[in-house]
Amino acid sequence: MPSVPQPKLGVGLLFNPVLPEFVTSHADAFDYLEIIPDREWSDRGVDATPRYATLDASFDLFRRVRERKPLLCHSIGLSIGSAGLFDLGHVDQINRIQTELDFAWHSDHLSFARLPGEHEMHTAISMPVPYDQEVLQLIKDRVEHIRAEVPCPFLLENNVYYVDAPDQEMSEPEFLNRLARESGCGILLDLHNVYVNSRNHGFTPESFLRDLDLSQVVELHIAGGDDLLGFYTDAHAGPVAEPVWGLLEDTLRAAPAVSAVTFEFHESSYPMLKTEGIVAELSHARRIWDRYA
């Protein structure tokens, strides 16, 4: 069994800035709401006291939603794979928000984007970590700290990569399997990320899913993408990519611990989707969820 079994939540939505009205007026369309906390606070810097200030309007909405539905936390700013940086203040802030909003679990990305130095730099894209023993131990130690500080289960999400790192000691599924087993974190399996990588690097998504220990997967993400400069990108553009629906069915059949399926789209896609499109994507996901989960 997975190290972080959870009640079945159903089909949910990743919150973005165009969704407050939808969340209020179409509450029946989703079973839970997932928030990106980093987008709902301002960070004044590590030397500031207090360092963080939350956005009142957003948190007022989240409190109202929490009265009726579960909330999940999906952070983007920890940069857990940065070798020279582990932001303990970020972890403390997640804990403060967890105390207030009582997330069913929280998650982040198995990647890095922050480069420490005299002036910290940001890559503006999530970079994959090397899949080797040294990095595995680094991430395990950090997961241990996070799990000790934040009193709800912690998941890490598989990453998109556009360039293959040479001389890897492990495959991505092997790294994820060992990380989940040895650290106690669960896996947030982004099926669109798997599809993106399969298109750009010439493997089949089905082979990835066969190699991954699906008993450790707690949450699934589904999304759409776009073509750019010869790559297929994880742009979260518009509706779910058609092949991802098949991957969702395959995964729900084989992954007994999956507790949630989250639809995510970038706010710039709202003119394409509109309210009707969001409802349609959530309804499609729910039909598959009801059939297999």
Contents of the next structure:
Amino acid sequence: MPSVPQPKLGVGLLFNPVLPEFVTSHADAFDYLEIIPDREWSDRGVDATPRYATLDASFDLFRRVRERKPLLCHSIGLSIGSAGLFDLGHVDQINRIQTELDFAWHSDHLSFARLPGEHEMHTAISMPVPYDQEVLQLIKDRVEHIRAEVPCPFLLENNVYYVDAPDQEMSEPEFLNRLARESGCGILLDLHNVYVNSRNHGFTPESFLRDLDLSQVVELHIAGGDDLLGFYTDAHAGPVAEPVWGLLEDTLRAAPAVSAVTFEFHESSYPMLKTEGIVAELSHARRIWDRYA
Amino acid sequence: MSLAAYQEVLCRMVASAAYRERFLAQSDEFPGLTPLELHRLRTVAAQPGMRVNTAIHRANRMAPLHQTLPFTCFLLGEQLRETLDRFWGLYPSESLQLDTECGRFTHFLMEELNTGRVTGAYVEEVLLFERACAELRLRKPPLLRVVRFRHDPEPLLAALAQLELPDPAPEPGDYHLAIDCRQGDADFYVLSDQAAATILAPRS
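Can I have the other form now, the form predicted together with its partner chain, not the form predicted alone?
Following is the full complex, with the preceding chain placed first.
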């Protein structure tokens, strides 16, 4: 990835529960819609039959949007880095909704959150995997399975982290570069995650972008954050963090394969953003997109 | 499966500050870890970012409950935090799925109410109402539910919709509120005693 160039989709929006009306009434404000499928189904557990129950209202809306615009799938539930668990049922479910909604591509996070066991445990936060050869091989094998099962491109997103394990064999950009080159997955580069990590761990985002193979980046995420316990967090709080706009310009200038820029915000920020705020963030992103894409 | 053991310790440290303290004090006693993994875990356990992980873990576990049981969370007020501590202590996080977490918390909270560890004039009836609504959003049958209220549900739910306590207090009594999703969107209406008895009567 991206051995086959992806279509230029433009500027899009990550769907959340406050957006159904916006999606219908402001369809001109975004070029595509990205959905988190895990929030639109009920998962009764890996041993349940049937395992998944999708929310009819959400999927009705997605089908209507799909008639006019591309959809992207951004899952949060695979936990691809879990050493003791690879959820084939989750991959099957992504394939089922891909068949129905025909995503341009689908993605998940380069992290782990689930532990297997009689009672599976979920950390409720994406934890970083160690950037070691052992983990690279583990994830490459899983990407191979996903790409064989789901007939559209697959991307993995760089993670945000608040603790930093010492003595890892590779840096994060080096791990991402090798993973993309050797597995065929693309990179979903979350610029806010880069900014968050740079602030909390004392490096410059520019150095991260310099080390990353930007030719492998297919999609960008932009968002805002918040302060917590002396850290800056990836809270998706309100508008895009101001420094991220500069990173977006730098990245689009240097990354010709980028096909999409997605604005993310948490639904709890809606009272702050309101409709006008969402439109303003999308318009800002579009002005930058139009200059470089 | 050394990596699996590493990930398990890391996850448990995120979920529990007490586990983290125990690991820092007795890390030599944790089996299955390589010297490098022990070194990494000792290092991250002592980093201030681990407190951020735990805070986000708690906030994200709270989110499904707040989303599906907002009135119940409001009514619990200052009891909410200690109730969640007990709930999370008993039930490690298995899923962020709304239905799973909501169902488990409903069961737990009913036990807390029965034993008197949690109190509140309206908590039980509002909890059962919100649980029924959550199940109906997933189109779980039966699509006609009847929730018994011990107070007039109309002023009670109207006040809670504004995240306020009803003032004056709703009239006590025996009320049956129907939530009817058989035609699609939910329709709410208070049943007469006779209608409630008919709907609630066991089918032969």
